[in-house]
Amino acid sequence: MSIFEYNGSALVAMVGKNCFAIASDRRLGVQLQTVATDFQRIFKIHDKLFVGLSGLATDAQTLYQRLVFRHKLYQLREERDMKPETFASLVSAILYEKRFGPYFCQPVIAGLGDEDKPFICTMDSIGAKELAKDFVVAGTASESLYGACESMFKPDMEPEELFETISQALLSSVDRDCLSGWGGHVYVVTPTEVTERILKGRMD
């Protein structure tokens, strides 16, 4: 078993119309046993940008201390809050330094920038980033999540639509991966407000 499916994870990022959805599951797991079902997957850096964290629970936790670290830092010195192209940037930078020894982590990034343009990014363990315009996946159940994706999307949705599109995605990805479900956790940013919800999910 590879070091990224130790824990399981499903993580998916999604553009609508103005708005853009991020999604996880809430399983946390050793191999196949489970340990906890309210594990925190998806991260806010400001208002408009949030980060994903797939793959080892223990350094996901850490890179996400390590982001919010130098974010801060660039608050203070810049006295803005930091684009999500330049955020994208930033983390893969972080992960590519320590290239040698990785985080073993694949995030998902996925922000609001100029004229509230939706941006999404994944990137692997080294900070190869990899850009769409539509969704992008990650975690164990990334295979299944692709399929579910690629046959439920479409352009330019409004912000329910786009959850309801997501959520379904996410839960029937997560039903063919025994590593990953217990339920979801989906945010749903606009210009004005974030929506947060959790979804149950079967519990097996």
Contents of the next structure:
Amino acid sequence: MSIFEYNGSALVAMVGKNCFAIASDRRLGVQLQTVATDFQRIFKIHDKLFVGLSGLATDAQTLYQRLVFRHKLYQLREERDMKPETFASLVSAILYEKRFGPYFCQPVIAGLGDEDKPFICTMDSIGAKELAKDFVVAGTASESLYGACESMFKPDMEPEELFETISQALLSSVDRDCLSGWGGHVYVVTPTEVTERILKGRMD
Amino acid sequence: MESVFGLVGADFALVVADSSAVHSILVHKSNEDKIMVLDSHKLLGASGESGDRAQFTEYIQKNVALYQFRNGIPLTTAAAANFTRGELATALRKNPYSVNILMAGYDKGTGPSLYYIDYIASLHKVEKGAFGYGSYFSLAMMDRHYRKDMTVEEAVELVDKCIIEIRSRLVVAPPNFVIKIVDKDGAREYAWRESIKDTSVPTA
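Target state, the form predicted together with the partner chain; input state, the form predicted on its own:
Then the entire complex follows, led off by the chain already shown.
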């Protein structure tokens, strides 16, 4: 068993027309035992930037605290929010600092950049960036998420349709994964608003 | 083998722990108190390596007390839980403590709360939580019978159900348990559930 699969997770981000969505499952487990069904893996960095941390829950929490700390320092020095591209480089650098004793997390970063252009990106646990134009996935359900996203995704969706698509992709993927599921958390971000929705899912 | 569990009721939280000190196949002691009264309104139920448990819980207790002396206000339960997680997480990549913690507390305004912190420092706020071999039974019992608005009497009845289940279904069941409660009036020992007493040693 891999340490990345210790707690179980499913994470996905998708690009729409001038918007993006990021979603995760809600399970916190210890191998096959479910500890909680209201766990948070997606965090808001600022109004137009979200990060999801799949993998080991403890490292997701540690990493989130370090990222918030670094982003706050940036805000104080620069008097502005970080661009998603910049933030992705920051995450990458923080992860690579621990090259030979990594955080066991695979992050997903999603944000709106200059002129509200959506940006999504994922990384491995040592910070190798993987940029995408359509969708990115991570976690123990990543294989099934690839399949679901590949067949459900359409370019330039409006926020409502994007929400439906990402939710259906997430819910159908976690049904084929024992370590993730128990509902979902979905954020749809447009230039003017952030909608957060909690999905009910299969409880088995 | 070790069983620690806890739950949050209407206006209180409780923690239950077995009281066996076991090494290999020998039971050294059956009245070992594994629930520390952290401060006036906090309980710290811990399981794991007995040396680590004693050292780490005392370290947390003294530092929480130090904070109170320095600042004149006590840490909230959430703050103490996050501090504990921080210490465990720092130790994790140096010299890890193998202790699993259930922290229960009562704060003015927020009411009772229970935090699950495992030895790799995953922190989560829960309504009911458990560690050890007993968790297979106590979690199942609590999933079936737990309600958010339980009174102390109802909760203790549920705790007794859990203990009966552990005693009757677990091969390596511990004989004795201690129940501690925290509510607006403070943290205190509530009761023992003993099926054997330590035999007194005859004096010379």
